[in-house]
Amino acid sequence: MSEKSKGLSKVEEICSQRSGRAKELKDEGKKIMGYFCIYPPLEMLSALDLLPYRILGDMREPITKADACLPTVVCPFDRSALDLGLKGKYDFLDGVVWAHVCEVGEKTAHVWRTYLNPAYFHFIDIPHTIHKPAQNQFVQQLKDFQKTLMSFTGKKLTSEMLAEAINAHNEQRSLVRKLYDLRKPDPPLISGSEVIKTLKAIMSLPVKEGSELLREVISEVGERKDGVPFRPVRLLIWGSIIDDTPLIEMMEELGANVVMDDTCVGSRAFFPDVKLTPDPLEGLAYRYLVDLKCPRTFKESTYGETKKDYLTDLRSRFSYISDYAKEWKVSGVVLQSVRYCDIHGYEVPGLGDYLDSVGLPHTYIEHTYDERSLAPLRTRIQAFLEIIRS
């Protein structure tokens, strides 16, 4: 990576070649480990100075690997990922933490263990429920998980560490927080596919490195007087993963300026901070579990519990949706999701409803997580911002 390089111009030289800086920090003796999804806690790897690397799939890249482990009907995105495993794409990767986010992507861990056979691999069995006896629950999986680290690194991990952890791992989401806030004004300082770019460049950091690189990023985008053009419709974009530009580049074409997000590279993967608790692994398992907003975990109900209507319901679910709308000035909503992804799939007609009763257009999507598939989507995302701008 060119030290001469600021800012933007840095991070396309880092999403470029996504693993070059890693690569680099392995040749100097520092261990590299490769998680998958936003549940795995980042500060406890980064406490043991090992660098948290996301595990990405490849839009442009067919699959023609991972279809003899997994079904061709399953998330294509763990396929993906998978498949770029299995031809090499990962190996420079010491160990892999995963999670439990599915059940594909249980099953997608388990076969990555099984053909690739890291040097470490670890896998949490995370609840999908945030009552009290789950988050206990959850503190137990992550002592487990210390314990693992702490033998495969030859360290101890001690709450000092993690709360020093902690700290620079808070203090990056506050900093990707600002950048989120370029994207108030109208038009945004900053586009979508700009802010997708950002994000996937700072996971492949070590995370004091990332928030350096994203306070060259806020630094420069606040100066510049060429920045984002204005377009009459603003989107904020729902769903599933999103860890590339072309659809987001596809909506900025047809004359929208995609000013918000919630999906797993984006908000819902840095805005919660942790709380400093005395025990550490109790503000990590409450963040993690509690107050990351993924449908792969199920709130309680209100409507069971307290006999009100099914919209109080969706309002205790999706009511951060509309203050993010009003806080971004959101005129639409575009929810979007892979192919045989049940747990955003089976959201959608909620959120619908939810989206409808608060005045919010919106429009659904389904693709393949590969650049053909979007092709198809252009007729429809047009048709939708000319609903939105009539």
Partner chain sequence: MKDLGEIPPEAPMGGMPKPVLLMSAGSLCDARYKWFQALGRYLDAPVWVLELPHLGVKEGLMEGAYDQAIRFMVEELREFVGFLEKLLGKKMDWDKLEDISNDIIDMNRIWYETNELRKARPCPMHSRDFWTCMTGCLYPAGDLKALKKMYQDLYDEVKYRVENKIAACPNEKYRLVFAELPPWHSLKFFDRLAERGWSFVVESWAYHPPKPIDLSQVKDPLERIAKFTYQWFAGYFEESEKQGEQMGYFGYPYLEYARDWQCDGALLHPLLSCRTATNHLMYVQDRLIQKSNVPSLVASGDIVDLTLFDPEDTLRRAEAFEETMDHYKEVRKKEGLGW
Given for the second form:
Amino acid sequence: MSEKSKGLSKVEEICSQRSGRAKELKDEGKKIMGYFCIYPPLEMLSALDLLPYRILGDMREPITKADACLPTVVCPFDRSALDLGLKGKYDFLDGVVWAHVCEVGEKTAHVWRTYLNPAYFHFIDIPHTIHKPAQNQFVQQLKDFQKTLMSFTGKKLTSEMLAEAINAHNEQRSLVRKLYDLRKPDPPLISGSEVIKTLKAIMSLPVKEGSELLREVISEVGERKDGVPFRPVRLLIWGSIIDDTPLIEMMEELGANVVMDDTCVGSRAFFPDVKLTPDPLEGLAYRYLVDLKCPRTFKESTYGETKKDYLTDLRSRFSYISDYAKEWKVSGVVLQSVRYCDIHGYEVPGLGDYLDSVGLPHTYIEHTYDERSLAPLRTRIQAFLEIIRS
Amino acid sequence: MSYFMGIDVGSRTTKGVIAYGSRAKTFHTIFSSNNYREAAEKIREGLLSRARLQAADIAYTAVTGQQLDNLSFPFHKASDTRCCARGVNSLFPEARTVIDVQGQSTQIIRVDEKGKVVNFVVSERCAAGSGRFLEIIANVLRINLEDIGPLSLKSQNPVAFTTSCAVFGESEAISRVAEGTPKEDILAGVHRALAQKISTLIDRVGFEARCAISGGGGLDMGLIKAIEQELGLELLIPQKPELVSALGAAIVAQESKP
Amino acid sequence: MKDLGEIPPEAPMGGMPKPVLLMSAGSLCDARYKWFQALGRYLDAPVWVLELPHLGVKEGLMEGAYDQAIRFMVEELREFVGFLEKLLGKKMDWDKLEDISNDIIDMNRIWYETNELRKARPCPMHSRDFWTCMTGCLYPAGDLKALKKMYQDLYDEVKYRVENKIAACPNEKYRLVFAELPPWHSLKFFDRLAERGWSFVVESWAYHPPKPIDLSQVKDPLERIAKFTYQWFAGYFEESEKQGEQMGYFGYPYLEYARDWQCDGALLHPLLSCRTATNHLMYVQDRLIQKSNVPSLVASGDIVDLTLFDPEDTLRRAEAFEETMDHYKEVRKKEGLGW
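Output the form predicted together with its partner chain next; the form predicted alone has already been displayed.
Starting with the chain above, the whole complex follows.
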């Protein structure tokens, strides 16, 4: 990496060769641990001096090898990630940690383990509810994870080490929230695509390097004069993973700034902090199981409620989205999902009802996680933007 | 002395062969014109008159391709996989893997030295894995099916199709045309995408040299080149690849004569 | 938006009554609980999601993992009982629960043993009968004593057939395993394959009862229920680990089926609109051929869109697949696989 590039140009450089830094560190003897989805607690990896490296797909690369292992009717993001793995693009990983985020994710984990057979692999089960026993179970799951990590690294993972890593990751999270504050002005100081690239970059770096990069981006963006142009519509984008920029760029071209997101290379992965608890695993378990907002977890307004009211239920599940909308002065919400994502798909009608109830315009789009399949969505988005403007 | 007849009723064309032993004596092709039963009857008449034979000279017939019942003559309903395996084996006894690219689907067949089916896999029932994808793209590019191969071979810079879906492939092709991408590069891109699909199918049943191609796809030199590049080998190419299944059906007729 | 939740006037027997509770489970597929959550649009009934841990094979065999999984399930069940008491305003009848759970466990044991009998050559009971009979165990309802007797009678009948070598499929030429959801709309399809000598001797793991374990020493009925249910997964972990297989349920059981029921082939039925019944099938196909030299025939279909299932297409391929099964029978013989 060149010395002089700073901030956003450094982000560009990292994204153009995302594994570059990881491979450099690997040569220096650091172990690289791939993780899938946002549920494996990264603090446990960082604490053991492992580099957590997010396994992503590539919507610009045709899926070929994965066609022999996963049928075309399942999540194209999972298929793409597996495809890259089968093509050797993740061969530099020393180990992989996977969590039971969704059913297809679960099976993909076992397929990955079978065909790629990394030196270390751990599968963390995640309960479907946030019931008290489920929280305990998740703590126990993390204890088992800790055991295999320690035997893999040959190091003891103490509470002090964990606390230090938790602080480092919380610090990074607060920097991400600062970065998101820069999206609040109109026009925003940083574009939606720049945010995705920045977050993608820090998901490939050791936590402290990532935070350093965030500081550079924040100070550069705060000072620049020729940042993001004014666009008449401010959008929030919700849904399944977006790990590349074409969809956001299309919205920008059509006259909207994407100023907020609820996706997992976005606020969903970074906003909640971990609380330091006497047993740090408890704080971690709570943050990852209860505080993370992926619809894969069943949540309800009151635990064990015997009377249910639809609107109350919706409010309890989605009010944070209208809070985002207020804070980031959003004029419309784009609900998007990759095709065949059951957990996001089932969420859409209820979320739509909720947004209606608070008067936020919304539209729903589905795509196949490949760059070219986005083109037909152009007119849909255009029409949506016209509705908002009128 | 016995003659056997094989009829392959395809979605576009119907092919027929009269064989003596495992050698083709007469062959004939007509358009299916969406009436498969009529096509089967017609091709039989055509074959008999070309071979100057009477119906009684044909010991038995096997029909493959579209599923048909109640034809005017006795016949065996044969699996196209089995027919294709036998047909290729009679032409290339050394072939152990067959890539059969048809209009509606593509199948990979592993065969043994006797032409028996060792294993096989059929592409998913979607246009992207078959000759249909090429038809769709040819339609977008406004070129004839026969011109696809020669034009594709001229490509210096095949486009990379990111989608594996024919519907999106079509819109991808349209936007490429709008961007001014040369037709040959689009075609070569489609050929490459198909070749990759074929390679993945082969991953599922395993591969053993040598490898032959059959079906209408075997007429397309652009596709052949793409497959050869993808797999890094030279294909065995029948002179009339589209007739292989009909020839195989004639052999199956011999095997299954009641 | 609630007006869409009306019971259609032409519904049989007046339709289902409005539920007081939507009980779902996070087991196997996400649609189970997400769908019930989404039903909130039409029904104000509360939703309870039952938990079932989904551990990997290696993780499931870690020290203490089994006990922890059971503890978790028992605690969850206890919470659920508390919830039900609050919802219904009455106390749990523990004696009745004891009785019901014992009947269900027992019924499943008999049903398991009935299916074990199908290992015989010729196979005494065909898949069609399996699909007709599995509902009693999977969705136990009505008079459990009567149901248990039905299973006992069935067992006796199948046993009689084994002893007298009565085949479910005359001229059993090929023994097959079927996965996953059957084409309910075209069960006759199996008869047509039976005419060719294809005998379906075992099928879809998720519809088979768990391997019986001795639960007579377990005092707490909730713990008995937990152990019985979790056995569905855990019952395969040790063998799976021994064989170096990573997909302990949905994957590995098919290897065991193919071996123990001596299958010549597998018929896989992927569905467009059911991911859970589909996404592992290519993997299963690969494991079966790699590990056991058992080939698979894929017949895609759907349970919603019936036009996607083409029985003619599969029947057409049957002839070629018989050659494939013949070929691998020889291969297995050469490799000393024993069937």
